[in-house]
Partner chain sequence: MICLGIEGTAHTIGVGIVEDVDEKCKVLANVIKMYQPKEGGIHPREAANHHANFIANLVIDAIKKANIDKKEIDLIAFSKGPGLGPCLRTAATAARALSLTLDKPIVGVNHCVAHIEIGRGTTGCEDPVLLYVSGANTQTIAFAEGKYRVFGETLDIGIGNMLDKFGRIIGLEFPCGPKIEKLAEKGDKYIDLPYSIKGMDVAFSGLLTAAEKTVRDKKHRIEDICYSIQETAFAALAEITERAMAHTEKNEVLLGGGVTCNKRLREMVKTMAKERKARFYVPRNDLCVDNGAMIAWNGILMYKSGIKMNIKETTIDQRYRTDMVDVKWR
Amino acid sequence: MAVKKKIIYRGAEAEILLSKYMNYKAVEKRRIEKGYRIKELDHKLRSLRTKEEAKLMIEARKSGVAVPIIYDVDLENYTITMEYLEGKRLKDILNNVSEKERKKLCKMIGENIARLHSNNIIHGDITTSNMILFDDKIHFIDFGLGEINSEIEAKGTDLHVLMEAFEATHFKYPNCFDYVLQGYKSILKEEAEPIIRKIEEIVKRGRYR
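Throw up the structure of that chain alone, the form predicted together with the partner chain, no partners.
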């Protein structure tokens, strides 16, 4: 029976609908058609990202990073049904806590990214909008731009995305990214050094740097 589902969030590429799976509260992430791009490209991007996202979420869980549980993947409708998390986005939390708490959260972010990277999981869109604090754990969502890649370049780019997100969204707290790197180093140890050096290189490649 088709029930009209409520859209609880509309992102850039997907709608999040409130749903149920068996008796669990769930959300459906549905990648919507984009009329601005041609059909071939639209299909390629939507199916590739849906597939990749489901795969990477499972890999992330195996590496010890909290992610929502996947209940179902429907490639025909470009939809992933997953666990509903009651928590709040880090984006909304980080600017409203004490420096001590902020430091703790940022270190946790860094530790989680390190766990992903030590298993060659590249998230592809690490921003504080894509992290949910729930059950005292930071859950990572939105792996649609991710990939499995062991290269230092890919890991550096992954961290660079977060650095830019901090500069644009949490500019009042310039220490955030340093705390993230502290957490990152605490897990990856000496392996972290070449990756962190890479970030500098990526910054310099940009315009007017």
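The form predicted alone is what I want next, because the block you gave corresponds to the form predicted together with the partner chain; please supply it.
If you are looking for partners or other molecules, they are not here, because only the chain is given.
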């Protein structure tokens, strides 16, 4: 009997469906067809991006960052089937915890980003919407805009996206990003300095546009 799947989120690039895999509650991420693209090109791009995202998730896990377990990758249907995390998005909880807990969580975020960056993994969309607190670990989700890139610019941009997300969503707690950088520096040590300087440069660029 076919499992009834419920769409729980639909974005510009993909839809997320609640599903089952064997006896496990699962999530399917399926890349959406783009009608404006030539069909063959659309198939090639969706298949490639599905494959690349799965590879990034595997590399992230190897680097010590928690991500959902991948159960299946279907390149013909542009779908990654993965573990459903019974946790809460950091976006929904970060404003409602104590300052001590907020500092701890933000430092954990920074440590995890540092582990990604030390392995040249760029997430591409680091926001608290793409982090789930589950089993006392912060799990990173949605690597759809990610890549392997060793450049300081890419790492600075990754962090700048998070800085802007904090300013938009957690503006009442301006120390959040400072705590993230504390965690980041605790892992990368002196290697963090040029990346943090790059964030400042990106901010200045934005001011003078």
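Positions refer to the first chain, counted from 1. Note that this is a predicted model, so its numbers are computed, not measured. Rigid core (definition): largest C-alpha set, two forms, superposition within 1.5 Å.
With the core held fixed between these two forms, G35 has its Cα displaced by at least 2 Å.
Taking the rigid core as fixed, one finds a CA shift for R10 of 2 Å or more between these two forms. The two forms, fitted on the rigid core, differ between these two forms by less than 2 Å at the CA of I69.
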